[in-house]
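The chain below stands alone and is given as structure tokens, in the form predicted on its own.
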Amino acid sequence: MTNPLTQEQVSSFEENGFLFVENALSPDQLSALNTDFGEWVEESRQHSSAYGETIDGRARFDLEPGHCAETPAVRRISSPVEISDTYLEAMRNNRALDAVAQLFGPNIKFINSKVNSKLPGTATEVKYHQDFLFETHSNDNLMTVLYFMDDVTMENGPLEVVPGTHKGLLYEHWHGGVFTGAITQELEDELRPKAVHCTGPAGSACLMHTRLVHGSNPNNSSDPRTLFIISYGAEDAHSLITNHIPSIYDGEVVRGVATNRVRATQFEMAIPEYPKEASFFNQQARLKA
């Protein structure tokens, strides 16, 4: 494997906690992923509520409120690698994964995957949060990789990241005894002026440290914005909680080898609530309530 990143890119990631990678997916991979997703959207027209089933019994396909046959609004597909050979192959082999191995490797494992979509006219937004608060491990060498299945623009709800926050605090995601899956609105308002928008052509990817504060706004355009999102981790980072998007492939070593070792770093945080519904969007809705 050839390291895809320059030293300048490595230094930028270490400083900012995120990195944009061009051509993370091949044109054939991108086309095949979009074909499968298009079929799932068509299938969703037959349903009026979350449907399908993951290995823990929750719905696999989560629908935005207002979804209907005429205006489908699939907002989350949990663990698509279990129902699509195309998604499984892309998870195991892509340029962004090589970059993860360069940054956190050489031994890298798969943790979980999902598709988050903002179809035109849908109101889906993601409040500011940190992924580590959902998938706590013995150390924080975890990477969220967001693969752009569509061109991501300023108008269709791009990812917003707050540079450098991966070096700071683990912020509370419990408020008033309720797990909201988000930081407070006051803190979000404070951090938002510092945020950077991650835009780029389909096939690109954004690599994001698990502690980085991030979120996104609704899609206000006529263009879709769909992301294939994969969590990878250092092989010696061991989960301290139940995987919130369980998969039969959880823990598969996708680069390097299994070492049978554990590495621990010091941190303190409240244990997250295991989601009872199809996705964390309903947890975040509690923050508004």
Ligand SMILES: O=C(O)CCC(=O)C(=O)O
Contents of the next structure:
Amino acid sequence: MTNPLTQEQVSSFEENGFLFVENALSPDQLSALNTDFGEWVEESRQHSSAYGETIDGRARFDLEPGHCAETPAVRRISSPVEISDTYLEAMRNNRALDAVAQLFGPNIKFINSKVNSKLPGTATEVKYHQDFLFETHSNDNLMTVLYFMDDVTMENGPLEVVPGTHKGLLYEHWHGGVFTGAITQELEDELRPKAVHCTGPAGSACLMHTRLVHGSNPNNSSDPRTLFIISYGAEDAHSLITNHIPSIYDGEVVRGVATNRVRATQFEMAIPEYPKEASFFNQQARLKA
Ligand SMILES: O=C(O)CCC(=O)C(=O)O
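Could you drop in the structure for the form predicted together with this ligand? We only have the form predicted on its own so far.
Whole complex next, starting from this chain.
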């Protein structure tokens, strides 16, 4: 494997906690991922509530309130790698994964995957949060990779990341005894002006350190915004809790080798609540409530 990143890109990631990578997926991968996704959206028209099943018995396909046959609003597909060989192959082999191996490697494992979709006319938004607060591991060399399955523009609800926050505090995601899966609205309002919008052509990816504060607004355009999102980690980062998007492929070593070692770093956080429903969108909805 050749290292895809320049020293400048490596330094930029270390400084900012995120990196935009073009051509993370090949044109064939992108087209095949979108074909499967299109079929899932068609199928969703026959359903009025979350459906399908992941290995822990929760629904695999999560629907935004207001979903109907005329305006499908699939917002989350959990663990697509289990129901599609295309997604599984892309998870195991893509240019962004090579970049993760360069940054956190050489030994990298798969943790979980999902599709986040904002179809035109839907209200799906993501409150600001840090992924590490959902996936507590012995060390924080975990990377969330968000692959753009559509062109991402300023209008269709791009990912917003707050540079440098991966080096800062772990913010509380429980408020008043309730796990909202998000930082407070006050803190979000304070950080949003500092956020960078991750836009770019389909096939690109944004690599994001697990501690980086991020979120996104609803899609205000007539174009879809679909992301295939994978969490990878250093092979010696071991989970301290149950995977919130469980997968039969959890722990598969996708670059390098299994070392049978654990590396621990110092941090403290409240243990997240294991989601009872299809996805964290219902947990985040409690923030507004
Ligand atoms: O879909 C997005 O814009 C962000 C996704 C995200 O942060 C998440 O699902 O944890």
